[in-house]
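This document opens with one chain alone, in structure tokens, the form predicted on its own.
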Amino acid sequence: MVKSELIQELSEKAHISPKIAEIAVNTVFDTMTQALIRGEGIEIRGFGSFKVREYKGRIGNHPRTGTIIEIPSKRRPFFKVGKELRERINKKSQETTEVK
């Protein structure tokens, strides 16, 4: 599913339009995104949560031409997912390989 997808389906399922539903969409991602920069994480319950995880700096080999490079330090996003949404989805996928 891409954003697009997602924003038809909020407008489909709320009766909104779709301009509506993507500012709405927008507003939560802008927001989700905001908190992770201010290093905050974001928890929603049944689904997962975000938060940022912190990567030091290191020494490595640059692929192509084998030279040593330093790897600077950096932060990246990391997605947990729940316990919730992990069952559903294991369910699910049980079910689906049942009837086969």
Second form
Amino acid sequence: MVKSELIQELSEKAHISPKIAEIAVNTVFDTMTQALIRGEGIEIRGFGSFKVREYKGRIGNHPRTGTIIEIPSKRRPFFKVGKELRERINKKSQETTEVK
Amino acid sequence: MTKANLIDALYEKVGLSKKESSQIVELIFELIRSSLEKGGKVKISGFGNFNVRSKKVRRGRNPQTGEEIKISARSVLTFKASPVLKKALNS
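Same protein, the form predicted together with the partner chain this time rather than the form predicted on its own?
Entire complex below, previous chain first.
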């Protein structure tokens, strides 16, 4: 499923116009992005949580050429799946394994 | 940040009622969940991709007892952040 399909499904199921559905989906992900930019974690019950990890800059070697390079500090987002979703996703694979 | 903040954002920026905002936020995550449950990928451009990966059975070890155990085959969810999101976090 891509974003446009999510928007379409949301529009149908929530009985709202595709335009409003698009604004709603964009607002949700923009708001989440803004929180991560502030370095704030996000917790969505029944879905999962997002956190920003900070990596300090360091001196490293270029893997191919061996030259010493400076690796700048960076921030990366991480997602941890919530219990309910992890179980729902795993359930299907458990069922298929049992059939075999 | 929790769902409550997302509901407020819809209420303030989209002009939906609190009740509608709450239903829409729930529905967005439920649509993503059910799509992933069916084994599909979910791609949110500008944010990232959610992907279900199947893991094979493998041998593991109980870290406390050192006893060898079988780790059953399972499906796990992975998230890969979009380059747009990574860039936004670093600028």
